[in-house]
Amino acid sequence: MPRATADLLTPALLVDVDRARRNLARMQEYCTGHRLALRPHVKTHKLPLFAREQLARGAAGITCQKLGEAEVMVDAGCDDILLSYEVVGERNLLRLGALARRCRLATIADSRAVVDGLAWAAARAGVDLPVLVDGDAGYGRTGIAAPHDAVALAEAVASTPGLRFAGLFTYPTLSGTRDWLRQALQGLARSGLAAPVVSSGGTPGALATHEVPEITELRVGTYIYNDRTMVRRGAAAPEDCALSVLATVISAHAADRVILDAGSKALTSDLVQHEAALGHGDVLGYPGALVGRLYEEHAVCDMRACAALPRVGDRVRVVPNHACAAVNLYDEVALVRGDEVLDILPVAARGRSR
């Protein structure tokens, strides 16, 4: 295995390990002192290293967006699992009665049909589920927009066999989102329902959950690694970010650019705040460089605001805009401190999007 950063292959997906762990000690501290159940999601670093972390500080249980990640977990040892996600399909419906018959496993709905699904995964595989309503609070993804509706679909879940009503469900903290709370939990406890849980997420603004007394339970995933875009929108400090992709310059030809071997395929071509002009990267150590076209298998960075260039063959670490979606490119992760390479784990949830 490579000992120092500068035998890897290049592009490198890195991860600072200190860095990452002062991440998750902050996120549980905030959680346990403000008595939130937190239930960090996995979607971010894909690693079952990191779950057994988070749950060892003190986390709740995990949270999986898809199947195969909940699968990869599961086989990992993880056993409280929250499926963050509408679950359609007889394929996929077999699959989540199998997870439930091996941990507890809780998931989510929006509507009748999602219910009735759920309902004929619990018959067939001898389980009751617990199903917490999805209501949109002002996102406008998936989740029941009206709070009486989502109290409608709360008894249904309530009055089905084989389901459990668990709770309530939101992404993510917006400022709407706790009229939304307050409507919908008034509507069931004029029901005779109680929500043992109230979940909601998002990076962005989970230091301030605590300013919505409704929610009980917070579900996470960037911050273990953070990115630009979250130091852009202010949730976390350059100091803050645990990952980075280790790039080399192959070209340098003219005076204000140069031109990395980490394109698309490597950093993604996801956007701050859906601003091209933002770039798709800081370039540590050269202020003011922007990575700006992204190729397949080339980035382009403006270097014209920089008092120096990098050379043909220096290598570079670059901050991805979005963590989540550059972990998902790699097949393997270094775990790095500072230049020395403490580890390489392979990415056991990379591509489990179904």
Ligand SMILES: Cc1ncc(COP(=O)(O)O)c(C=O)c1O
Contents of the next structure:
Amino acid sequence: MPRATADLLTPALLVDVDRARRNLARMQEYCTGHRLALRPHVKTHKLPLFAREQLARGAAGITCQKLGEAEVMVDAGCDDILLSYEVVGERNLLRLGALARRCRLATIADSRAVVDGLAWAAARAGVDLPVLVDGDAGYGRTGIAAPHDAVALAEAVASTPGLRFAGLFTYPTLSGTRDWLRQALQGLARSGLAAPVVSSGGTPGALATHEVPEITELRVGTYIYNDRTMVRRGAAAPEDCALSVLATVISAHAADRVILDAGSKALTSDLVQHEAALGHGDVLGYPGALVGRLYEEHAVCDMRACAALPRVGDRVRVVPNHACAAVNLYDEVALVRGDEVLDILPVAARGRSR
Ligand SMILES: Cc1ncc(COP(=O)(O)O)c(C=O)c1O
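Given the form predicted alone above, I would also like to look at the protein as it appears in the form predicted in complex with the ligand.
First the chain shown before, then all remaining chains and molecules of the complex.
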């Protein structure tokens, strides 16, 4: 195993373990201090090592987005999982039932069709399945927009054999979340239903979760590594970024431009709502460098604002825009402290998007 980052082939995914652990400790401390259950989303790191560490630090369980991620984490010994995704289709429902026999599994629903599928899966597997009703407080992705419709679905869950109404779910926490939750909780109370769990998430607003006291559980993923987007949104400082892509300068003909061996297959072309003009990452040590154009295997960096340029063969670290998407591109991650490589781990749940 390479002992130094200089010995790694590039592009390589690096995790500064001390920063990652500091991020884990801070979020757990926040949740413990505010009596919030922390249910970290493993979609960011995709590593059994960090999932186990999150649990050992006090997390109530983990969150997985896809069945494939959950299967990897159950194999790794995680036994309390929220699957934060609407499961649809017979083959997926059979997998869900099989998982529910192997761990404490809960999932979400935002329609009768999903509830009917879950009921079928629970009956086939012979399990009782906790289901949270997914509400949309303004994000416009999944979830039920009208609180009274969410209450109606909760009633349907509660009266379906094999299913148990476990509470409310929303993502991310927005300015309208509190109102949405209040109305839904009042409606549930009128129907004689309790919501033991009110789960919400997202790293950008995580540290203000206590301002929505209805929320009992925080699902955060990106906080372990952070990324350029979190820094831009003010949710992290540059020194909180634990993830970077190690890249080599492979060409530098112009006085104001260098080319890295890390393109869209190494950094992703995910702009996360930034404009293309803001670039694809931060080149550490070269403030003002703009990772402007990405090809599959090339990054064209505009260095006009930089005092000095790296030379061909030099290596640089690039903090990507979106940690979760970048991690998904790598078979392996190097855990590092400075330039020392402490370990190289397979990204076990990488590519488990089904
Ligand atoms: C449903 C759900 N919950 C929680 C999260 C965690 O959000 P973040 O990575 O911002 O912490 C995500 C991220 O995409 C998500 O989709």
